[in-house]
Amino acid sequence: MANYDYLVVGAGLFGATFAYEAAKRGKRVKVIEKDNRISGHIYTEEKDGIQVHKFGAHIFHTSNKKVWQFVQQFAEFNRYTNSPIANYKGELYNLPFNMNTFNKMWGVVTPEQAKAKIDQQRQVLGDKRPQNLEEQAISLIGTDVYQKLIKGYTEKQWGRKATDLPAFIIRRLPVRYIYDNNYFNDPYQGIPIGGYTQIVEQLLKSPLIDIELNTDFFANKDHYLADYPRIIFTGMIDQYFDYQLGELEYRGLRFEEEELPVGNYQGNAVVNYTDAETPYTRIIEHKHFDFGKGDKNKTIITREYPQTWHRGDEPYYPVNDKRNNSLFKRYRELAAQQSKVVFGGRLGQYKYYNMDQVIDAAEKLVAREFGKTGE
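Structure block, one chain, the form predicted alone:
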């Protein structure tokens, strides 16, 4: 093992980006991955000529020009723009909340009319400062939009009543008084033609990088710690420390994929189901990420079901409430005492990351490890 400069635990986007940059600097890297595939949750797989996002919709978007230029090296991106639809008991509304949404909800036509309607509905709070997600949402968007398009979806997503969720979850809710269905404000947006898996394959293709799949770090933890001079760990930080301070909480997801004998099932890549009665939060129709490319007589959809997470399940969303954030801070203090192990990525840093943020965080680690000039 003395031949290796780094062990990277996890072949997701964070680990692969670090391994790529380390190999560029002449470092030998071993990457181990517990699954039988690379790419983590951005894994895509072709079926019927359609790139299927196996772990939920992933739309690359960023305001970071450096990150955008970085990913362009590994794939050509299309011009896909994220414009999801909300389905509330058969009523369809545009997302994010914008003038199209307000026109459908209330029949208003001008921004002034929409603002007046929302201001009127905010009055139910009086002068009260929002204490939970429900009150925060009403303060931003009024009662009608909250009841139809936020409440049911959010409570399904988090498995808790909106009144029991912290206000900060929804503080950055996009609200626009223009007719614009583009969900993101970022100047750079798209989906790689040919899927995301190819990006991670390109990141890991250096002859200085060796990959072992189906390899569990914890099965030989002491061996890895003894034999590798530096370890980049992208797994669950509480698991690394054997949950000695307690267990961090996640939300789980279950994906139900179905091939249908139609060319176009729902007319949009993402449709959110915002009523409480529908058990899933959204249906993804994958071919619309690539403008209908693939078999013209078939389509593939995926229903997403949030679920309670238990130890051993695949972790998806960190539950960044007061209790969990306080616990993570204590784990981070333990991590700082590790001389050869660095914790990174969504699980290692217990943080919800967009893809561009994952790459940026990995590049910042690279700068710390090797210096900004790469020396």
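Here, rigid core means the biggest group of C-alpha atoms that superpose within 1.5 Å across both forms. Residue numbers count along the first chain shown, from 1. This is a predicted model, so every value here is computed, not measured. Compared with the form predicted in complex with uridine-5'-diphosphate (UDP):
- Relative to the superposed core, residue 79 undergoes a Cα shift smaller than 2 Å between these two forms.
- Once the cores line up, the CA of residue 211 ends up less than 2 angstroms apart between these two forms.
- Comparing the forms between these two forms, the C-alpha position of residue 168 differs by 2 angstroms or more, with the core used for superposition.
And the form predicted in complex with uridine-5'-diphosphate (UDP), for comparison with the form predicted alone?
The text that comes after this line covers the one chain and nothing more.
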């Protein structure tokens, strides 16, 4: 075995960012990946001249200038602005919740009228401080928007009642009293021209980094622990500890991709189906992430079906409710006792991270490992 300084388990964005920074500092890194490809869930693949987001829509957005500058090194980003449409039983609304949504919902025209309507509807809560997603949503945008645009989507997405979900999930979405359909408040936003896979390829291209695909850490855990001085583990933290404290819950997904003989299927990159009956949450039409690309007579769409997750399925979302968060805290205590192993990423840190937060978390680990000056 070569003298590696690090073993990185998982070639997703967290592992790749760490490996890149370590190699930049002259460290030798082995990356192992259970799948037959790098990039984890940000993986994109070209088809008919279109970058297909194989694991759902990934729109890069951040308020962190350093992170934005970091990713610019590996791709040119277009000026895509996410403005999804919600389809509720054939009625279309703009997202996020803004004056366009309120105008369509109630015919209100001014911010004052919209506020009055929402204030009136949130009275159902009385003086109660919002305790769960449903109450948080009603307190932010009232009962009508909640019933038509949130309840059905949320309960499909998470497979449980909105009253059993944490409030923070709905606070991911802005509420705006201006006519602005931009889904994000971040000053920086875009999609990498040429896709995401190239970013991870470049992060891992150093001659100091060796990658081994189709390699399961758990098949040889003891050897890895014995052979490597330091391990960055980006898989599921509960699996690492052999589920000894119990299982953390995840939400699964199934993607149904279809090529259609039309140039433009839905007129927008993202359309959410917010009723309870439609079995998928959203349809993405990949060509609209990158203006003017691809065949004029063809398009590729992907329907996203949330799935109950069982051990062994691909985990997509941590379910950060009270039970899981307190279980995770106990796993984190075990993790703190591991002198060789550090846990990172959505699965290792059991956090509903966006891409920029993953990079930021990896950079924080880099600072801890190598010090602020870089060594």
